[in-house]
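Only one chain is included here, represented as structure tokens and corresponding to the form predicted on its own.
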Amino acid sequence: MQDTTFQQIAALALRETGQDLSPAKTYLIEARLAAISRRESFASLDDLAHCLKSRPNPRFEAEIAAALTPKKTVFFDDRDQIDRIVSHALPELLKASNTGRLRIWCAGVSTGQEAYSLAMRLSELDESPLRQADIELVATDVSGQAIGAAQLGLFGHFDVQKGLSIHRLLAHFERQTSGDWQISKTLREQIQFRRHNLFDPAGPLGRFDLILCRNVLPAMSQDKQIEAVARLNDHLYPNGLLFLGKDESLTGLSEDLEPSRGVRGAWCHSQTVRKTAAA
């Protein structure tokens, strides 16, 4: 690959999902362009950035940043704060509601695993206040293709092998013949997959009582987190909480954002914030 070759992917990257590539990682590039740059059948990626450069596509340009994106997920990926949310944070978000809704986001959801997770311990919730809530979830990702695959539910043997006890795997899932394992319909049909750009407007999405994103910060540039997490805190009613990855912060990111005193791990909005919204 051309050093003017990786500057203009690396530019696109940035200016469409906020990832700050390296040039010591340009075999990553390399290796989640393989499968566009088959398809389009280029060379190598030198051609695939001639054409971007000779025939500008808005669409084709966000489909590469797309692939760009990691998609490093697992099912249970972090267990505990599985469970602070469920035990804990929903709880006391329900009982703050006079509606009896809850609203919850994944965001950069990427195959789904995140998702069904939350869903699965949900669906698994025998004496809790939750039972009788309305919860709406709703996941997304930048990339057409993962919310694809997410809407299937259909998982290798490897994926399945990754967090999920054989307890879940079989209460959940049916084995394919295939050899693949899809989740259940019933749990399929309790997410709204949708394809969305953390740094597209927040009007469409609504906001949420709870939102996740969780190892999606980290992959931005500074300027790029700031932007972004801005774009959280429009989506997040005021008493909601943001929760991200295992040792991820907001320090340094955002002044409208601060540890929860209530729940571990969550992020609420400031007091000052707070104070604003209910004047």
The other form holds:
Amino acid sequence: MQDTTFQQIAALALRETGQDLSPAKTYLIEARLAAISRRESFASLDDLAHCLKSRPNPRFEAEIAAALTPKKTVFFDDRDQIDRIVSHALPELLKASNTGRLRIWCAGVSTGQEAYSLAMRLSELDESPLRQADIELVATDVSGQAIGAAQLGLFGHFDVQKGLSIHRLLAHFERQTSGDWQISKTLREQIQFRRHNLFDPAGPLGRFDLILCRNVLPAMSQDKQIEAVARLNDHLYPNGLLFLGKDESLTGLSEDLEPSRGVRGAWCHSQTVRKTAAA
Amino acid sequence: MRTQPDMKHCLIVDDSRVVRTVAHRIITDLSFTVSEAGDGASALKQCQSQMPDVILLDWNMPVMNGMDFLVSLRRSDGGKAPVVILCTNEKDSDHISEAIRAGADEYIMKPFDADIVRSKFDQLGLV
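Structure of the form predicted in complex with its partner chain, given the form predicted on its own:
First the chain shown before, then all remaining chains and molecules of the complex.
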């Protein structure tokens, strides 16, 4: 790949999805764009870059940027966090709600494992006030291809054996003749999967009681992280909670959000923000 | 064989030497001492002299298959203690359910890799 091609693709990724691609990640660009490049019959990524330069195509550029985002995800990636959300955060949020309704958003859900893990855990509750709650689960990703796969809920031999116990596999999945496993229709219908770019205006998604945005921010440049956190903040109800991936922090990224005192590992609106909202 | 008393012990039962070698390497990396058996009968003998903490168990083997071993193990003295993970080519829900009913704690469908073994050991609280 020529230097100019790298620079053009890196600029496109930064603009569209905030991704900070270093020259050391050239191999990653080649791997992630191989399928698109083949489909469009380009001889190389240099050809693809040249074509985009001479004939700009915003839709194709958005697709390329989405294809470049990290997709790796596993079921129950952080079991402890899901336990805290289900046994502590959500019941607290429900107690504070006067509608009996909770809206949850998995932002940057890739192929859906995180949202399905949460839905599985919720469906397994025996005694919890959450059983009576009206829970809306929205899952989004910038990649239409990832969201399409998430919606289909088909997972391969290796995917279903990482993070999932055999009991959960039997309870929630059905083996297909292809050898893949499909998650139950009930769970698939519990989640609204949508394609959405974090940098799009707040608009149609509305506000949420709880947002999970795991392993999304670290791939971005710091400026874009700040912008993305501001967008997430726009989507959070005044008492809402934001959860990030392991070892992620908002320190230096937002003055509006601070670590929650009540729920370990969660971020909430700072006192100043809450006071302003209440005024 | 157990070399360090504070390390947990895993017995790998599989008639394929290749599978035993691959699993041996993966489980040693998880800080277990590892021993091997090529069929259910010799695995039972090993359990009688030293009960392992974990057993990675193939289903289809000569002499004594994995299910017969599992049933005998669970009926034997101290045989309810080890965590048993079936590790087999059988992939349909009926086989999985049968293994769980017979006393298996987890189930790995072949082929497997280090991530799968690590994930299962982690879920079982073994690492």
